[in-house]
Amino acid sequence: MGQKKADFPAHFFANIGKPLQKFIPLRDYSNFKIGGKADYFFNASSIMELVVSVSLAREHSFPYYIIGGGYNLLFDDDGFRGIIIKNSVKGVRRKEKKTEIQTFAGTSLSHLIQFTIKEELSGLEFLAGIPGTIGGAIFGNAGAFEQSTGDYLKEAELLDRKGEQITVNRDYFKFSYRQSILNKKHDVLLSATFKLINGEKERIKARIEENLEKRKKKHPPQDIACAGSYFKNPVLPDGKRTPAATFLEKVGAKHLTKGGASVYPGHSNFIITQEGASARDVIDLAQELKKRVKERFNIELEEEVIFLPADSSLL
């Protein structure tokens, strides 16, 4: 790997025409504001750059990981030993079929929502206020108010493990609560097509405002470092999915801190961080929360936030 690693930047530049950035602080790309330096970093701004950069990393067995908005993600204090590829391929358009829209995976959810308002298309109002990109939303089947991203997906274009660009339908993703097949297969999402319904602009805007107001009451303000809900809502033996905060509240979560990480006073399922907090602070706090819920309720909480160790990779 040593020689390969030394040769990779030159090979990358020869194929893409842009250099890899070196030793980039990942804290600048995380809503937690945590993370050491990545050995290499590349901001892909076109489908060609995204496909070629991933293909090169795979071809050379060079460790890589793809990020979008950096939400729902906790970087290692030691950074990343490989290349972080940021998908910044953005854009959304209305397709020939009047109620279908196609969007690149690097498009922000906020931009998508604004597009649906302008085009008077309804269905995705529940995504209002959720940070991040389309890629992240499909990867984790993001949702709120008993609706999920996968409910409206028609098809998507992927870069598969063979290096081929393929089009797949909704069933391919095997969507479930906060999960899709992308968690396991690590295909690269390039674009997605959503099937919506016609709506009236003022009604769409009213639903969005209502949803934003609901979120504002319990979610941390945007200027607070936080990666969203930390744990998935567990399923009880009777099959009912119950908010994780219900159990966290009862084990005294709101009073817990570890170093620069603490539980948000307004909602027990949010971990927030202060300047100087480390990934270890967040992980230790999460482990304490899981331990307390397990001991009292015999429920195993599962993280929704993804921790990326320095030596991990999609290879």
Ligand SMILES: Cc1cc2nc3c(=O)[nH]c(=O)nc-3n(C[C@H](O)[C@H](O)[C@H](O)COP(=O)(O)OP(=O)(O)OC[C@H]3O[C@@H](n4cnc5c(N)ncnc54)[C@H](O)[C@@H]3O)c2cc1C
Second form
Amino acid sequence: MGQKKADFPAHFFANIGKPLQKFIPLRDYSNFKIGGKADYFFNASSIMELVVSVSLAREHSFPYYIIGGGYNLLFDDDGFRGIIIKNSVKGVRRKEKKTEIQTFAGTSLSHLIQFTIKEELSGLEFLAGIPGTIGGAIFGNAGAFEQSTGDYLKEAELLDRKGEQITVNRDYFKFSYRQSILNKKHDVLLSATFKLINGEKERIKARIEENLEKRKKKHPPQDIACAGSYFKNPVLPDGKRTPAATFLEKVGAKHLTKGGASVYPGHSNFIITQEGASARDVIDLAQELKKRVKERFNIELEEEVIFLPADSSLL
Ligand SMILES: Cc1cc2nc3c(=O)[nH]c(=O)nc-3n(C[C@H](O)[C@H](O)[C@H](O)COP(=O)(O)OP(=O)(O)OC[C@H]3O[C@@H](n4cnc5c(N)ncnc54)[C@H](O)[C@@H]3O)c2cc1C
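Got the form predicted on its own; could you also share the form predicted in complex with the ligand?
Next comes the full complex, this chain leading.
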């Protein structure tokens, strides 16, 4: 502990054997295609690289942030004053003679889905079509069709705040709608074990196809820059969670634009961006949408998309 911040890049190279990348445009790592340059960037491709890079950043009090696929993130126009660590540690295996699969956190959800088809394991079909990694999906308890990632999690390996690698069970995460404890604790998810049930390949495939068809009807095509639903679905005074789009629709969201950011005509809760759009455009548009919904319905919409200010950190 107590290492000097300025020594971080040299110590990084000495410990990991790879140089840090400098001044990397974050727009290339966010599905919004927005974001200035990060001072430093590292693509961690093994557990050792992930653990050591995070531990070194913490020891040197060097601002850092972990990303997965960047499908739920809005980077700052000013980039990031520290190091962005992209988790690219991938791989999935079936636990012996069990209906459990263990997957590294950098594995994509689409790869995981393909694996469950091959292994004839059912449960995660609802995740089909949600872009990103396991790490992002557990962090935000990603879900669709009334099911969420946490429902199937058995246990996970983490790098905790003390720098220890620990195994925790599902309860540790305190999952709720689009939320887990990771948001508060800033542990790094290393791997996850899901408990599934035996299923038939053709049935699993059919459910996946059905889900993908439903998504196609309301979501923008893959080449459109966005980060999925911008706002969480609010809970009304009667306790019912109601789609944010219902309210956004009624305040004329679909006709609103700010600079290069606009609301997707097919779904009022999707903010989409054009080439040249800035984070400021997206934030301004979101603010306007929130203001309108608050004025008309007295509902405070909360962002699902995570904005990462240039001077923030997980330290
Ligand atoms: C077209 C589209 C459709 C979408 N549909 C849905 C949907 O139906 N349901 C839904 O829930 N979401 C949806 N999303 C949002 C997004 O796909 C999910 O939030 C996804 O889980 C993000 O994963 P990611 O790897 O890209 O995370 P990132 O965006 O890279 O990161 C998100 C957060 O997770 C944290 N994180 C990532 N990896 C780790 C790790 N290993 N340890 C600790 N923290 C970590 C990051 O620090 C960050 O705070 C959609 C997005 C798009 C673009």
